[in-house]
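There is one chain below, alone, in structure tokens, taken in the form predicted on its own.
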Amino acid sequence: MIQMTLIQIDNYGPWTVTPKPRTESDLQILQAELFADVQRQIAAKKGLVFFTRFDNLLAVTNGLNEEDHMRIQRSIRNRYPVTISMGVGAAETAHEAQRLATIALQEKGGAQSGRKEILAINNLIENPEDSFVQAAHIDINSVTETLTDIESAFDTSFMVNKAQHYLMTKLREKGALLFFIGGDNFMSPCNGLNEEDLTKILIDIKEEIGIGLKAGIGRADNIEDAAYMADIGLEIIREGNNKEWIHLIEELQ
């Protein structure tokens, strides 16, 4: 089973504009810097987080208990001018822990009802033999010499995006999700995704929008070694000269 976090600022939007609206560069850097703490604590515990809206966060938690979580919210109240609440659940895909936690957390009062510092827990994984998570780490096939180097910073930006729109929506399809972790990089936990579904995906959106992708996948009992085996499998394609679609890895190298 893989285990979902979702952390969500309290109040946010009211919050942006009380006493009066707050200047963008400062909010941005708000939302940067709780980010990166949330992050660095989480990550203490072989977990990963993903920006999403920045406001709410994703986070793949197996590892983190319901002490784990409310030490991080703690942490985050006593540094802050701001407070996070949190959603946790647990299922057999990514999207359904999701939803599971999201779920949980709307039924303590939604974003903006002045809810304050909730953790909300639909259900924990409390044996360690069920944590289970399958990554795959995604990448555009030489984005340097294709976009980069030819076409606008922006322009670029727009394909990358593109490229991640075509991912999620046919990943979503199948249980798993994507998100955006930087360059031409994508992360998508996908527990229950079978070589083939994914082989069919990159391959139906190479024909459909004529971007090139290719993926290596990592199996662990946590998200930070499924993530570096999923990076081994992608480093073996590259070194191949991209002649795999897909490469699979398992035991940590």
Ligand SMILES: Nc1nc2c(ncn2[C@@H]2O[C@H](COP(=O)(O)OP(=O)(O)OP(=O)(O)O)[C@@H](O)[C@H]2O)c(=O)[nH]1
Second form
Amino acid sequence: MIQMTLIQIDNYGPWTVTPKPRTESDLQILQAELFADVQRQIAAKKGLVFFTRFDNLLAVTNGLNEEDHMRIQRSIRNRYPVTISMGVGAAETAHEAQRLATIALQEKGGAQSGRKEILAINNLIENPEDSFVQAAHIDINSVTETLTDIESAFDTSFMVNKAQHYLMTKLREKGALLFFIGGDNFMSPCNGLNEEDLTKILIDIKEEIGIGLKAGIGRADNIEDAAYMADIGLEIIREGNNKEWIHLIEELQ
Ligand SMILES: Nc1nc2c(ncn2[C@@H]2O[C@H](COP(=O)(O)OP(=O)(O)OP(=O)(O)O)[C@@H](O)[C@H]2O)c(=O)[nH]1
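Given the form predicted on its own above, I would also like to look at the protein as it appears in the form predicted together with this ligand.
Let's see the whole complex now, leading with the same chain.
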């Protein structure tokens, strides 16, 4: 099972304009610092946070228990002008896990309802033997040669976004998620997605929009190790001059 946590800034919309609109650059700094802060704390337990919408972060949290979540909330409250609420869910697919996490939090009140520092747990992985994460690290082939060094920065960003949208659409249908992690890189928590299905998705996108992709896949009881194995898989594809679409690594090396 994969466990996911939704992290939501409490009552953030009203706060950004009270008593009058706050300087946008300050809001951007707050969001970036909060993301880095939560990432540092969740990574200490081998979890991984995705910046998602910044006011809503999604994290893979296999290995974190109730106390771990509460400690992060307390630490943020002590140091930031905002508080965070969290929802936690675990399921066979990443999409279902984040859905359960979201419902648990939504049932405690809306994002702008005055709700404060709620920890809403639908279910947590109690038995470490049930903990399983499959992650795919997906990368655009030769982005430096074909886009970064040729197109304008904005147009490259537009193409990367387009690839992201196609990947999200196709992976979501299979119960998998897809997050942009910087450069031309995407991370997909994808429990239950088999190698044939992922290969077909990459081939279809190449045919539909002409963007070549490759994916390393890793499997472990936590996302840190699964993502590391996925990185190794990507390196192996690069060493073979991008002839493979995907490469699965199941053992830590
Ligand atoms: N988050 C993250 N970003 C990375 C990683 N590796 C590379 N990047 C980013 O991706 C950009 C492009 O690097 P590459 O993907 O190695 O370059 P490329 O030209 O596509 O080359 P190939 O992947 O070998 O086809 C870099 O500038 C980084 O911003 C990674 O492991 N994680």
